[in-house]
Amino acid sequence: MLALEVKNITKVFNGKNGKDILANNDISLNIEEGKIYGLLGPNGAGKSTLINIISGIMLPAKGEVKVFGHDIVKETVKAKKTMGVVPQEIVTELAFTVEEILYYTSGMYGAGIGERKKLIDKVLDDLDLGDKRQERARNLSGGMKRRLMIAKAIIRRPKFLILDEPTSGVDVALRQKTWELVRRMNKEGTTILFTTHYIEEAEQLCEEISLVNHGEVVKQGRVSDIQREFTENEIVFELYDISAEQLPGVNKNGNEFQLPVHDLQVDMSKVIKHYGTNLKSVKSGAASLENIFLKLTAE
């Protein structure tokens, strides 16, 4: 079963002067139930915005959306009800503390008196937040309150879980337990789209993607297809002075310099022999996410 299709969603808002910004685009997609989706692209490509249309924040100008066959706009609370969200914005009710907060979340959600504490037991547990259990949320940290917008989302273990740029702005240890949780709750059934512009996060944890750039899908699929898709015969590589003379045919991708090879063994010898110690890494081999990344959203 389909957990999400988007089908033709375009949105367009009205900017200064008059001029319409077109801020998504005919954009379709559909995930399986059981997957973990990322949605990626550049800041500004559009992602927060179908997103929000996604969780009914929003109505698009046109085009559908369904979470498991329900519509959005049509059915919004039964749609709702298989949704957890976690938007890109910490927003939170300051002056509780984290405890009322999630015992008012789950609440929300259906969960009888004599549940609650052990809800709220296992996603302090889940998100190292047993030790702010009282602490007002205006006192946390970013990072502490980008873990309860977590925690309140996930509190009802919901069917679909939207991540929009989770990690943003947050340390390694919360992007790494952040990982942990996405893996695990996937594992226990959740269907996850996770949106961000890290591609570690993407090569690390999604299955399926679809890259959008200015309000439109680029590219989607199977990450491993993608990568087959652009992977060249060719020698990537590194250097410590990217000043020095390039060997006739190299090309420069972001940090890296990509050679395209006739003959490995030839190639390669001609590489290390022209850079010598000036080469930081040298390989060859499928194309990485991030130059696919970069290839698709150059200007």
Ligand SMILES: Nc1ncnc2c1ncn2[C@@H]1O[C@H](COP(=O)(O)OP(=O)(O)OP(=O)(O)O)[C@@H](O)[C@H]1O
Contents of the next structure:
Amino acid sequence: MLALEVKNITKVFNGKNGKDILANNDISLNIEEGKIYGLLGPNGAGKSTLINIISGIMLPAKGEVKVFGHDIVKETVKAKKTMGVVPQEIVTELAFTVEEILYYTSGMYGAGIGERKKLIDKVLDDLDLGDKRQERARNLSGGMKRRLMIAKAIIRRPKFLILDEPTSGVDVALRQKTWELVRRMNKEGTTILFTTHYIEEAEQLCEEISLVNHGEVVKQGRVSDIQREFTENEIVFELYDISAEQLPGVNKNGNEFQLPVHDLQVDMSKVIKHYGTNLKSVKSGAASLENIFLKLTAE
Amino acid sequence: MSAYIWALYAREVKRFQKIWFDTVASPVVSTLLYLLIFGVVTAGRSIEGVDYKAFVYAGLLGMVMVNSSFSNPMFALILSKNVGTIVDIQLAPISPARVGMAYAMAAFTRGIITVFIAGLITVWFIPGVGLDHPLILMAALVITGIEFGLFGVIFGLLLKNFESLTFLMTFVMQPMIFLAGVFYPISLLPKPWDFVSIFNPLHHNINLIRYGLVGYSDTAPLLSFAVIVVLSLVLFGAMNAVASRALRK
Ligand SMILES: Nc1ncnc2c1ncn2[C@@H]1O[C@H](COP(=O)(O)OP(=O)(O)OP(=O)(O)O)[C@@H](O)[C@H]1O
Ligand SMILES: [Mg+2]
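Having seen the form predicted alone, could you give me the form predicted together with this ligand?
After this comes the whole thing, all chains and molecules, with the earlier chain placed first.
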């Protein structure tokens, strides 16, 4: 089953001085139930706009979103019941304590009064906020506020968890913990959609991604396929002794030598066998997402 | 009704419970001040057999109900829009109409608690105030709380900041209060203001609450009752339309 179906979503904002901003332009994507999916793109690409439309807090100008088969515009409440959303911006209630916030939030997602204590205990434990239970939320540190936002989104164990840049402004230890939690929830069956600027996170976590730029999808698919497509089609190497006899087809380019690739594995072993210990360096293979990202979003 | 909307209602009740002293203290003090002034100025006077002080007192309690239930959702919503916590109700699986009803019911709750406490503290200064028609009084308070709670929700969603709130209070609420017959019977007003007052929705809330409390009415109680019921239904429709647009743009 599809956890998420986004079809031809377009969203236009009225910018200052009458100019329209095309924040999402004909975006489509599907997420299979049980997957972790990454939405990548530079600042202002339109990621948050798309997430707001999916989570039912913005209306698209065109297109359709279905969450577990429920149309987000026509069956909003049903669709929302399957989702937990962590928005990009941190906001906190001024008057309430951590425990109060979780108490009312779990209720607003359908937990009966009797269930709530157990849910709060569990989520405070998951996010290491146990000792902040009675603290006023406004007095938490930035990282703790971020964790509280995650706690609110997962307290009712949604089938579909959406995180909009959950690791921005968060230290390394907390970043790892957050992803551990996401992985664990995914193993327990939760479908995940997240956005991030840290490309290595997407590389490690998800099978599939969409890359958006200027409101449009510029690349979409399995991470491994995208990497294969962008694999440089040559092996580049340096030699200690440049007067050595060259393999047929090798070109010299400054200090480097290049060999066009037909089959990466075969050609690589040819190069290594031929030059042996004369090789100073050799590179090729899968391009990192980082490089692909830079290539695709370059003006 | 489901757990979802009750939790939102409980959250909004908790919000004003946290500042319950502020909530109750200011209406109690202002009611007492008004009574003191009117008590001195109008000592011994009466309107169709009702002591003037009791007449004003009933009107003031009506105003307490209206003000508390009107301002509660309005402040909560404008604040949450400015702080950004409005996203919590935008994300929750609760329809806009139900979100609005949860806020309106919390508004009514605040109104009734405030009226009860303010009444209990001040009633000793007004000899001769009874409960002439307790059931009518109860119905009038419930409908008034929901009605002005809905008003508060609508304006809380429409207004962007507290400056526009001040504008609304000065140019809409104040004139409405003065033409509502809180301090005097509207029949004492010069033409055409007595006639205009009939079309002031607030007049009918005050009129009915006063009828329930001291048995006096300016306008037929049944007419007032019909007006506030119909108006509440209209406001529910308006709130639904406003909330659907304001909570998802
Ligand atoms: N409410 C709004 N009104 C007007 N323009 C908006 C609004 N929200 C977003 N935009 C514009 O839409 C475009 C996309 O913004 P969006 O927040 O979706 O980008 P993003 O990919 O999430 O960026 P970031 O990585 O910085 O979070 C931007 O040009 C932004 O200025
Ligand atoms: Mg964003």
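We call the rigid core the largest set of C-alpha positions that still match within 1.5 Å between the two forms. Residue numbers count along the first chain shown, from 1. None of the values given here were measured: they were computed from a predicted structure.
Annotation for Gly254: C-alpha shift of 2 angstroms or more between the two forms, rigid core superposed.
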